[in-house]
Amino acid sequence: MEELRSTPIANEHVKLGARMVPFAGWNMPVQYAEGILAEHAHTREKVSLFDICHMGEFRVKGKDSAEALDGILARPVRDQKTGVCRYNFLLNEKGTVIDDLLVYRITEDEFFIVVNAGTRDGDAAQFRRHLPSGCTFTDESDETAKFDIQGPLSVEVIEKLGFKRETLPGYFKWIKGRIGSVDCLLSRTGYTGELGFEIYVPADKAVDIWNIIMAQENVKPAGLGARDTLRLEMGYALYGHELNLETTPVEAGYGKMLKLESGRKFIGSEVLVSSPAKKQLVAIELDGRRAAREGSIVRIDGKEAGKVSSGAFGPSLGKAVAMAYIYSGFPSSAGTRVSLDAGKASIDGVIGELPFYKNGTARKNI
């Protein structure tokens, strides 16, 4: 059995009473002493700090880097401006998703790419395979630490770290700055639906920065459990669940982002243009608090119509919700009644619309 990796903050989690679990090959905190529900609520109401140091970070440089990445990634890259980060997809020749990722344009000829922990090696191999010789590719994951500060009060925390409100980046934009004497990259991004920022610092400074942030008023730590319920309420995809090697970004609901009608060519584009979607991702609101789990069969009029990709009780909603793929040929519009297999019983529900939680502050003007 492969030994689990630990982030630079592992000992700090233990001191805080975290329950540690395996995740994508890493030993990660799933929750702290107050529990997932409390961490979820604190993020929605105040501000939480997440250790996301397990994520991977790459750097691509070269005068042809924008054009090269435009042909590798599913969303356009050439028109992405410096100072902007963009959600994107790395596909294979079948048009299915190797990974979903964030692309930061640092300069005209330099990009910083953030990838999922479990797909890091495969992603790196795909980039190295397709980048031309004029581009350099560097895996900076082991030297980079990443923290997410998420919640309506996150701006106040960022200000206490030394940033001026008027200089903070807009939604899906980034700036460079310093926390004390430590250089960092700060982006207005996150995975909770709340106003928030992601901070990248050198890994050898991670503990210092973690403790500085934790010392700020209203900040509490949150683990993977709350991160999952928060993202599910927003309808955000999780790799390995909504996105995988059996699913295209079109099937996952991201077709408009790809601008396929433009005729732009990228890895997997021909399949996406020529092949109809075999399934569609939908939101399901369940009748009660009992959650349906990944893989549960979805039935419409008693017939198997799809499978659940993610499901949980939504603490901010007071009921259970799920995302599921409905096969082509079955109704998938809002208002369609469904039942989900749950062992010997079933759970009734109705197809709704994403996001489930509609009061998020992520796009709030600051």
Second form
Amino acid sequence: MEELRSTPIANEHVKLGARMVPFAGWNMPVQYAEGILAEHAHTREKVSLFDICHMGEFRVKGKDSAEALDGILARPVRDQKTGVCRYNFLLNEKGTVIDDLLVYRITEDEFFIVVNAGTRDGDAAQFRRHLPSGCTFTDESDETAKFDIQGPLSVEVIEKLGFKRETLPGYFKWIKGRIGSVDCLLSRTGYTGELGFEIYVPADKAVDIWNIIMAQENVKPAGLGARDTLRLEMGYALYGHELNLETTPVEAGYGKMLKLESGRKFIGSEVLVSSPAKKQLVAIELDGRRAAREGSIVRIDGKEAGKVSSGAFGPSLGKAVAMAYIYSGFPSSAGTRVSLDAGKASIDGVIGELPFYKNGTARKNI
Amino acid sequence: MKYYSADHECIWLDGEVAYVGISKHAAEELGDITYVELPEIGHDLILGDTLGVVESVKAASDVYAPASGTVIAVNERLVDDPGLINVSPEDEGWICKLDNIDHDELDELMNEEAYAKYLKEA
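Could you drop in the structure for the form predicted together with the partner chain? We only have the form predicted on its own so far.
All chains and molecules follow, beginning with the one already shown.
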């Protein structure tokens, strides 16, 4: 087995009492001393800091970049404005998902792309294979550190770092700035459903910046465990669970965003247009605290109708929730009663609507 | 006196009644507990039977009977406050009470000292 990689913050995590676990080839904090439920609540109520240095960052430059990326990625890139971030998908020829990623338009001819840790090398290969010679592709992951500051009080923290409130980017926008003498990229994005920012700094300054943020009032660290329960309550897809090489973005519920009806062509688009979806992602609210786990069979009227892709107790909901794929031919509308296999028992639930958690502050005006 | 199983259940006696829970170590390993499935009162358990389930945010774990006996009470507080197991393992976070315990089976379990050694070696 390949040796686990560590982020620049590994020693800080240990000092903070983190429990470290392997995740996508990286040694990452799943939780700190207070535990997942406390970290989850702190993110919903105050502000948490997440070390996301494991994720990958690419840069694509060149006169034809927008045109080229528009043919490689499933959502349009050409019409994306400078200063805006757009959630997007890298597909293969079968129309299934190699990765989900975030594209930042830096200038007319320059893009910054943030990808998952476990898919980084495969993504890079796909971009390199399909980008024309006029575009340069750089994998900047090793030189780039990423931290997420998430929670309703995150603006106050960002202000303490030297940013002025009136200059902060709107939802899914980014700005360049400085923390002390360190250049950074700051976007109003995140994976928790709360008001928050993702911040990119040079890896060799990562520990300093981490400690500066940690020293701010109300900031506590949160690990991957809370990150997962927070995103699940919002119904955000997680690569390897809701999205994978057996799933198209249409099946995952992102069909409308792809603008297929416009006739645009991108890798995988032909299959998406010609082949009907084999399954549909749904949100399931369970009747109690007991969670269904990934892989649990979903039954409708006793028949096998689908499979759970993620499931856990939702700390802010007080009950368990799940996301699941329902096979085509079975009802997938809200209100449909389902039962989920859990070992020898089964758990009853009902198909609902996303997000499960409806009080998130992510889009709040600041 | 507390006894421990290799699967990290803990059992302790109060007169003739035995309390069953999971060990402090098991509670720490599981992390924040979010759900507990309790056994049925009156159920006759045989050593090794599944008596319930303890779930944390990240994992679910069966709880096995560390000794044979009859379930005479369950800890109803865990229904709404499963985190009581994290707060007070091997004490207020007990899962059920057993009667008609087979004392020979208790002797087969580890005492505190042996369990501490077992954890160190694991």
